[in-house]
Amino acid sequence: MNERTRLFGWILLLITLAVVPLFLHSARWIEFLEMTLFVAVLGQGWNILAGYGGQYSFGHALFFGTGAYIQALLQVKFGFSPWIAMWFAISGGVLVGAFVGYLSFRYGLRGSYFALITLAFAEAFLVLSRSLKSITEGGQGVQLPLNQDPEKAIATFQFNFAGPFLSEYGFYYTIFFILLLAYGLTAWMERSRFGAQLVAVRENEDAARALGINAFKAKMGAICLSAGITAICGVYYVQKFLFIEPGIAFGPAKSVEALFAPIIGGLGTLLGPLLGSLFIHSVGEMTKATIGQALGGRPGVDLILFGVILILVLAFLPRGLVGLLEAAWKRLTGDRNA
């Protein structure tokens, strides 16, 4: 598949994502699309570090929770505007990423050791957020005040009581814009010298060092960029749901969502996290509506199915759904470059 075809495909996909909600009048399906794009951004944050850099994280909720808590606490306890708090939240996520990266990469931790240390930090922050009740409100979480004044909808970054368009589509187009930024940064990275160095480190770190690549600097750049994108997801979550608590912020759920989408969609690819997120959300909805209902609406059936799908993808589709699509395109068109 040549570059022109790829570009045309991306333009068509983005136009589709931009206009599809306008034809939906069901809040449930708009919410479905919002969460699909949300996990796609979350997955792209993980994909930058793991897919392109080869540094697998099991605790990406660390960056999500940091961004979410800073966003919430600055508004509730200090009266910050959400638009100003957002920059502190993103910066906080980047600083935590830099701290974890420095401790890990300076001492040569990689592979399972790096994965475990990210998991350990996420668990440590989970315990701290529950323990520091004077700051984080402990297990009861932080509740943002609900704005019901339509004139303050944009100023408060809350669209529930805004005009007809914002109340229905405001959060969708917010996450769509965030997706454009995150995927634009990833596309730039793919074509930059930094991206080439990062992939070289992923393929063979010792050989990359021998070629003069500063592996430490490349991995630090990757974890900071990854943490910043993930922290933005925390900001979005807080503004949409107006609530955050330790289990949501630093629990394993967000870490699992972050890695599921790119692994199923295709590691180290631009499209992979979006395709994987769309797939797992579609499968989840169908599972709940069919198997879940047949079993009396018991929760967790979709998670069991996700586990089975993940095993099958790892066993038979090492390049994920993107690899499957490229193989299908190659067979259909005879394009050897696909």
Contents of the next structure:
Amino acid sequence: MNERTRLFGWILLLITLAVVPLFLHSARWIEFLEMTLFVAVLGQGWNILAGYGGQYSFGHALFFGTGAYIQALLQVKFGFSPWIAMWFAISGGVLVGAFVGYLSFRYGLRGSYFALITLAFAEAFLVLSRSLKSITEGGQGVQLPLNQDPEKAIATFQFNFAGPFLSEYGFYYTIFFILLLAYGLTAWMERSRFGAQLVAVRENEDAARALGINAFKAKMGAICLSAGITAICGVYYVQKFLFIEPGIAFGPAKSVEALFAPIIGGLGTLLGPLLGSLFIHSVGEMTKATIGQALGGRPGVDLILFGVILILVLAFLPRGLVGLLEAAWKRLTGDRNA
Amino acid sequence: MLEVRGINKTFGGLKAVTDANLSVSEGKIVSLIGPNGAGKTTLFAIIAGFLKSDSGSVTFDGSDITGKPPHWICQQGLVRTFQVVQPFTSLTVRENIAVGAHTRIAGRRKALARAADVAKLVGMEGMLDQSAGDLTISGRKRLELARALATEPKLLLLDEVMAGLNATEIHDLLPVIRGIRDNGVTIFLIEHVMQAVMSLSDYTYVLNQGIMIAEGEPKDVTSSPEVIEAYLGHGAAERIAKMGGGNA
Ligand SMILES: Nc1ncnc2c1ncn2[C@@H]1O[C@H](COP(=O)(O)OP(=O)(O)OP(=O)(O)O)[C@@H](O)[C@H]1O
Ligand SMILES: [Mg+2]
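Beyond the form predicted alone, can we have the form predicted in complex with its partner chain?
Expanding to the full complex; the earlier chain stays at the top.
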């Protein structure tokens, strides 16, 4: 697949994502798309560090939760505007990322050690957010006051009472915009020296260092970018649900959600996380509607299925759905150098 | 251009390199030979910043680079290749070489274009879009060379780039290496293929069990009895003299 076809495909895909909700006058389906894009962004955040940089994190909730808590607390406790709080939330995520990265990469922790460090930090933040009640409200979580004044919808970054269009589509286009940003950044990275050096470090760190690459710097860049994008997901989550608590913020669920989509979709590819998220959410909906119903609406069936899918992808599709797609494209066009 | 003074390195109890001294002058091809396990790769790794020596100093281009990190040393213009090739297997040949080119070139497009030029120098222009993981051993050796060359070094350390190649491939590679030197890159190489050592190098060092046992013009060095014995064992020099010569 050459650059041109690829660009054309992306434009088509993005236009589709931009207009499809306008034809869906069902809150449920718009919500479905919102969550799909949300996980696609979360996944891209993880993918930058793991897919491109080869540093597998098991604790990306750390950055999500940091972003979410800063966003919520600055508004509730200090009366910050969400639009200001946001910058602190993102910077906070980046700082935590830089700190964890510095500790791990300075001492050359790789592979499972790095995964364990990130997991340990996420767990530590989980415990801290539960126990530091005077700051975080502990286990009961932080609730943002609901704004019901349409005039203040934009100022409060809350679209529930924002008039006909925004109340329906406000959050969809917010996450769509965040997706454009995150994927734009990733696309830029793929075409930059930084990206090339990061991939080189992933492929073979010694060879990369011999060729003049500061591996530490490349990995630090990756974790900061990755953490920043993941923190934006935290900001989005808080504005949408007006609530955050330790389990949601720092629990393992978000860390797992962040890595599912890119692994299934295709590690280290721009499209992977989006494709993976679309696939996971579609399959999730279908299972809920079929098997889930048959079993009396019991939750968790979809999770078991995801586990099975993950194992199948790891076993048979090392390059994920993107690999499958490229193979199919090759067949279709007979293009030898796809 | 390169001055190595009093380098010592032990691994646990093993003395890998003992008081090694050598110098490589600009515009020359200098070789380092010696039997397996002599400490040649270890010495390269120390020079290029991959290993810290226990004592001694390395001076490159007039400045002390002892203990500096490899990426910094590479940026100063000293680059090494690996005896055990280390390709970026999931990247193409072009992308592999571009990684080296990025040391001097920020732009992606320019680095990729430069990669194509460098590929031509080592005879890889036909393999640019091939995956590095699919290359033959000869291809991988050339890629190792091309990537290092793309960093635009002043001094190139080549660790057995001929190993595993057949006679024709070696024959093809010799002029390539000479060409690199003629373009102004000083070369310091480790080699077991004697034909290559003899025909390429201006000066040769011999390392045996971590100790520099001889140095000089290649033809003098390789006929020295001490060197022959290091390679073939005690008494070998005498036997060979009786047989009327041979190549180690
Ligand atoms: N990282 C290491 N840890 C322990 N011992 C090492 C290490 N690297 C090398 N050695 C030992 O040091 C000695 C010198 O090894 P080195 O690889 O430098 O030899 P060499 O001259 O390059 O040999 P060859 O011609 O086989 O490549 C060997 O005995 C080797 O086993
Ligand atoms: Mg060696």
